[in-house]
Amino acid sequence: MPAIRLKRGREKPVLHRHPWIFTGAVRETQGEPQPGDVVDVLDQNGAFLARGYYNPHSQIVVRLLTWNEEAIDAAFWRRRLETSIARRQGFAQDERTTAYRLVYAESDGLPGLIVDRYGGADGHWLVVQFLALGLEPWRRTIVGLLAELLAPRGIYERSDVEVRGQEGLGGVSGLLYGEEPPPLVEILEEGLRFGVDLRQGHKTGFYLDQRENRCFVADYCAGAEVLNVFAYTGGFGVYAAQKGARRVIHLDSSADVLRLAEENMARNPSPGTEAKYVAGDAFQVLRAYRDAGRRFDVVILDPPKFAYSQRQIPSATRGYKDINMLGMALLRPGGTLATFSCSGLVNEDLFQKVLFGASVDVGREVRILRRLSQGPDHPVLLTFPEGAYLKGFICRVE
């Protein structure tokens, strides 16, 4: 088998189990391996250590599959699939949740790969995302498996990803499998009903990762006025209205995304709540708001993906910053801001210190309440903390 042998010192991640191998760690590659094909990764003595497939386009040069000295075939990918699967079983007993991410990844032990599921009462479609170069000769392998154990009525791809220009791949959608998903698909989420466009919608159509956080974000909704920013189709205001919110203004840069919000927030009545859709952009409209003097008592930030290099980082952290500055600055004291970053290049720590920026120059007293993630079917796996993309703070604003 093709190999790459690593230079002196640089096997610790891999014995830690750390998934990438970056293009600087290479001492030298043997054999002729073409992009895409699995490869054995080895120290500088010529000791196996583990395999993956290769990339020379990417800087992560290798993604890793295996420690063992087995072979990637057939049966390889249907155990993989197989375990990660049933580490979603307590999601696939739950009525109330018929959408969730099936196989996140590398902490899946699956690199590249992104298998989401949306159910509705007339059956489910699988949602898939390959990205990584490796993945492409195993695509058909990896389609049949999941119709095979799944038995969906559809599997559809959305590999249209920035990300895949990094790996040497262009942008890919389309029907695999089965049945093309309607223009809408209805799902359940904790019993709430919305509308999901697979074929166009962001990401893989919905933001299933939120889950959680729209639960705890809805506490604090009863009897408010909520600002939710970068609505999308809705999620959080529908939850907040069914937590008895006032009134809830949608405000998304997509009138498109708006009507589908509208659809979704009367899919789920709630009688007591005024609903209101503004389409803009945030940063526009946020300010307009300030200088008119419009005060809310929640505001909730769920801005798109600002950083995709670490070269992004200065121009992230300066948006962060300004779209938080706005939103404490709409708040009643004593008001909630419900704020996140999707960035995974942004951490935790650095997101947190964002804030405390906002705070002084908006000069506002600030205390977290609750620190949020991403849900449980995008598990983070401990030897691969970049795993944990979604951070997420609720705050009361004085």
Second form
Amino acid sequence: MPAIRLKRGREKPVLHRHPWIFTGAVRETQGEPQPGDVVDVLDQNGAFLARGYYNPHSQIVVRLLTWNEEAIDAAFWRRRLETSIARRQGFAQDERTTAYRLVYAESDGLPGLIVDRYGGADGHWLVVQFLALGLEPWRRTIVGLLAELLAPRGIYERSDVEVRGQEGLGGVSGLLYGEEPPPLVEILEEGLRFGVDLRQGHKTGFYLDQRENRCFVADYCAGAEVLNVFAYTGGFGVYAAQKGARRVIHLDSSADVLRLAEENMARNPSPGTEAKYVAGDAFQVLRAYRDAGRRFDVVILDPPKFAYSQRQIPSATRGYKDINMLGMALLRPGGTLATFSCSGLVNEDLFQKVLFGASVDVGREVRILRRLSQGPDHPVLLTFPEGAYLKGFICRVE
Ligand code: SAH
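Can I have the other form now, the form predicted in complex with S-adenosyl-L-homocysteine, not the form predicted alone?
Now the full complex is given, and it begins with the chain already shown.
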């Protein structure tokens, strides 16, 4: 087995079961491993520490798979997939929710692998992302196992994401097994219906990570005028309408996703809700609303990721501050701000400080009522805190 030997003193994170080896920790490479091969990771004295896949083109030179001297073969992938699927038993038994994440990469001991399930009325599809080079040799094994273990109608790949570039891989998408999904797969989430475009939708089609948060936020929406900013296909707004919102304005820069938002609102009739769809840049539209004196009872801010690297943290925090100042300014006294950041590099502490800055600058007194994070199908492994990326607050704004 080819191996990499670590520099002195660099074994501690490995012993603590952090799954990444960075290039700077490597003292030497033994046995000429090829990109994507499985290698052993050795301490400075050559003793076995762990085993994982090797990618000399990535800052993360090894992604660890195991801390035992076990074979990485089809039986290994089967065990890992079975365990990950078994962790979602609660979801499997919940008939009101048919779409959830089955495999969350490093956090499920399957580095770089995402598997989301989208259940329709007559069968379900799996959407997978292979985000690490080391997975490439195992594609067929993994797809075969998923087909066998989960009996989907089809398995669709959506590895058309930027992070693959950091692994030296291009984007790919397309059918891997079974039937092409229909243009929209109709899923259930908490008993609500959503059409999901598995081929073109964001991520694997739907923001599954916000499921529980949509419920929490909806609790503040009865009788309310709600501004759903960064609406995508309507998620938060559909829940708000079901809870009796008087009015929901869906705002997004993409007219295409707003058409789906409108369809999703229609899938879940709520006659008492007046719904509007506004295509435009959130920063500009919110500023115009503020200047025109428009006010709301609930403002939801769920922007896309602003920080992709350390270097972008300052501009990301400025963006978060701007949008949150506008959100606060648009609320009636006693209104509710539900605000999120999915930038892993902006941690909860920093995000709270940004909100503090925004509240001071707009002169509003703000209280955090609830702290939010990603749903339980996106668990955070304690040895891999990087798996925590979504954070949010429900705030009361006086
Ligand atoms: N809240 C959604 C997910 C939001 S994803 C849900 O629960 O499903 C972020 C959305 O912001 C995307 O739909 C994207 O089209 C939109 N977006 C990105 N930049 C924007 C901008 N400057 N103004 C308005 N919308 C924007």
